[in-house]
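First, one chain by itself in structure tokens, the form predicted alone.
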Amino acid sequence: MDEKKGVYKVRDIKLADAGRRQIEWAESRMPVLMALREKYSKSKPLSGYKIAGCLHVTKETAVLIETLAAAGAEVSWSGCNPLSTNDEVAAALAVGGATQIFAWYGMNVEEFYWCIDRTLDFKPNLTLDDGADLIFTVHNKYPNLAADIIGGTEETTTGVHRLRAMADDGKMMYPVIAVNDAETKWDFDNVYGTGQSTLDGIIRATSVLLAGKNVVVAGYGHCGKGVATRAKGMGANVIVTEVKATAALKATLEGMQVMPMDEAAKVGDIFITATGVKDILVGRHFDSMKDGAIFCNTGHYDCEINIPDLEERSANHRQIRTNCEEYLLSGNRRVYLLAQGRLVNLAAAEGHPSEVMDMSFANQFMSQLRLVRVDKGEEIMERGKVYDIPVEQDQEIAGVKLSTQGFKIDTLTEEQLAYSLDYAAGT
């Protein structure tokens, strides 16, 4: 493990030209975040503001970096997953300047937590997260610098669901821009990114056929509704559990089976959770699992999958493969564990495709420059709230993606959006 104290830790540093490579390949993939570059490194919006993120170091990650600092920046940045960094990405960004940068592959929690203190040492006035540990880290452990803190950005379900509670209960101490409620983050990253890199992470790691494979999908959401539907269209019959009706209704109305987990447990061949909810699958399931049965997360947090459960029922336990691990159970069964329960579509793939991180990371852009405008008195937020994304920005952005693509669409009339707002016109 290479170091340089105060500027960045990471994996090994010789690794840096392997990462700029892909650093390259995301960047010509990732056409509206790039013009928002090449916008902003001109007028430089961000100059004499300092940025604090914690969020999975992949190659997407670093061309949202690197834009952050052509637009004038300060950042420091941590990993928000131990088993999420692409320690080749983490060394081009090292070597890049552009960052500090505290992250490798395969961290404990000890450090994991470590490295957050260190990009708050240089005392940021703007925060960016991925499950708000950052944001949690500030206001338990360093809560003098929250004072300083102008606002933050949130990207994910579960630092969202979490955000607001603490906004609810008066707890939190400046404002947060929640990204991932925007429309073009959740319909496009968490539908179409997650059910493409969990699937992904889920072949590197076993190789096995999903075709005529129970799947079970836990939780119904925008991100299990990728996944399920991903999981369906390459052949597998889809079991999903739920606690919402109405999201359940959803699933039985798109083909899915729906039943509760202790029902599913017992018939599924492979299990992913989708919930961000700790427990989704513990002792009484892994009792019932058939031979062969293959479980993962794409929550969050590792916690959906009881592991210390799993270890209690098991006489055995040996790594098969990369990112799989065999655990004997009762019965002589085998189950197999993907990723240590971490998030399977970056610890075992490479996170979600490029081109729907575009989207997600140009919100996440677009949002930093909202939070200067609000220092600089153009807009008014209150601390201690969570906002949503302007219905502006996220048709600018979706319009902008779909121009790079070579879409077009209509325009209404002026007669047309008239007629839209006339509740006297009748039928």
Ligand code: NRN
Contents of the next structure:
Amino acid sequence: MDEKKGVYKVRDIKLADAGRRQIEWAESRMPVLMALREKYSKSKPLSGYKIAGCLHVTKETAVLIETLAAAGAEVSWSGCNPLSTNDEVAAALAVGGATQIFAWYGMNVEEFYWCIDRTLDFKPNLTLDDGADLIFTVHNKYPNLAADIIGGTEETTTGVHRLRAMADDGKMMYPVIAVNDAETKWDFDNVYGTGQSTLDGIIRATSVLLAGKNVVVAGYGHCGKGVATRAKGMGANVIVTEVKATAALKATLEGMQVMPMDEAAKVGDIFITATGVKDILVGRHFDSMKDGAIFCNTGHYDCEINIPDLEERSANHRQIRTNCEEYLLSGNRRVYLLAQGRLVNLAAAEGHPSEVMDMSFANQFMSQLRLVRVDKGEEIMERGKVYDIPVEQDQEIAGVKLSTQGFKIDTLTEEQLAYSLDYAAGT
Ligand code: NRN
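Hand over the structure of the form predicted in complex with the named molecule; the form predicted alone is what we had up.
Whole complex next, starting from this chain.
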């Protein structure tokens, strides 16, 4: 581990050149965020502001960090999962000068929270989260810092869910913008990003053929729908398990089978949990699984696969491939857990492609600018509330994305607009 106290702690600073090339690759595929960097690197509206970030350290996140810094912010960063940091990118950020960085792949839980603590050393006045671990650390461990924090932003479904519950409890000490709930985030990142990156993680960890396999997807929300759709496209027989009737019904209309996990466990070849709920795969499911079954999680936390249940049923286990642990079960069955049950798309691959993170992170950047406007009194936010992204922002980001791809769209004429607003106009 290489460390420069108070500035960085990364696995190997010598990886910086390789990391820089990865970041340049991402920059070439994130035109919306790069356009925002170009637009704000002169006026530097984030000058004087300190942003603490807790979000997967990937080549795409590095583009966001360096855009925040180009807009004038002082930045300090940790990863938001012990297995999602790209060590080459972390090294490039450590030498790049845009941020303090405390992140490496394979940290333990104690190190994970040590890194978050380090990002709070410089007493931020803005936070940027994925999964709300940073915001919760401020509230539970450093409540004195909250008074000077203008607000925060939250990237992911699980984090927004937790923060809305916290706000309902009246416990949130500063306003948070729900970046996840932007249409240009959840309807792209969660669907197309998770769909591709989850299969990417599975294929890198196992190299198995997906075509013809029984792929069981637990949860048919935006993430699960993306994974199920992409798996179907690869020729898999997709089985969806759900607890929400409308979601399950949609899956049947997409030609997917729907059944309870107790039945799916007997026939599945590859299991992917995408529910955000704990104990989706538990002991009785492992007891039913076929020899050779593979299972992984693509939800934010590693609670969806009950690993203690698995370990108490296994005579022994060994790492048979990187990110692939073989467990020997009764009846001489061998089953395979990927990425220690942590989110397989980031732990065993590189997370979502740059093209979708471009829009997610454009929303993050514009939301941080919005919090600066709150600080300047140009917008009012209540200290304990969760705020949505303005619809105009979604259309602006989607419009820029379209234009970078050479697409043009129509606009309504005044007459058409009048007609669409005229409720009296009948047939
Ligand atoms: N490449 C990535 N970089 C990436 N892929 C997925 N995510 C990423 N963050 C940085 C996050 C998505 O936005 C993981 C979050 O849970 C999801 O909301």
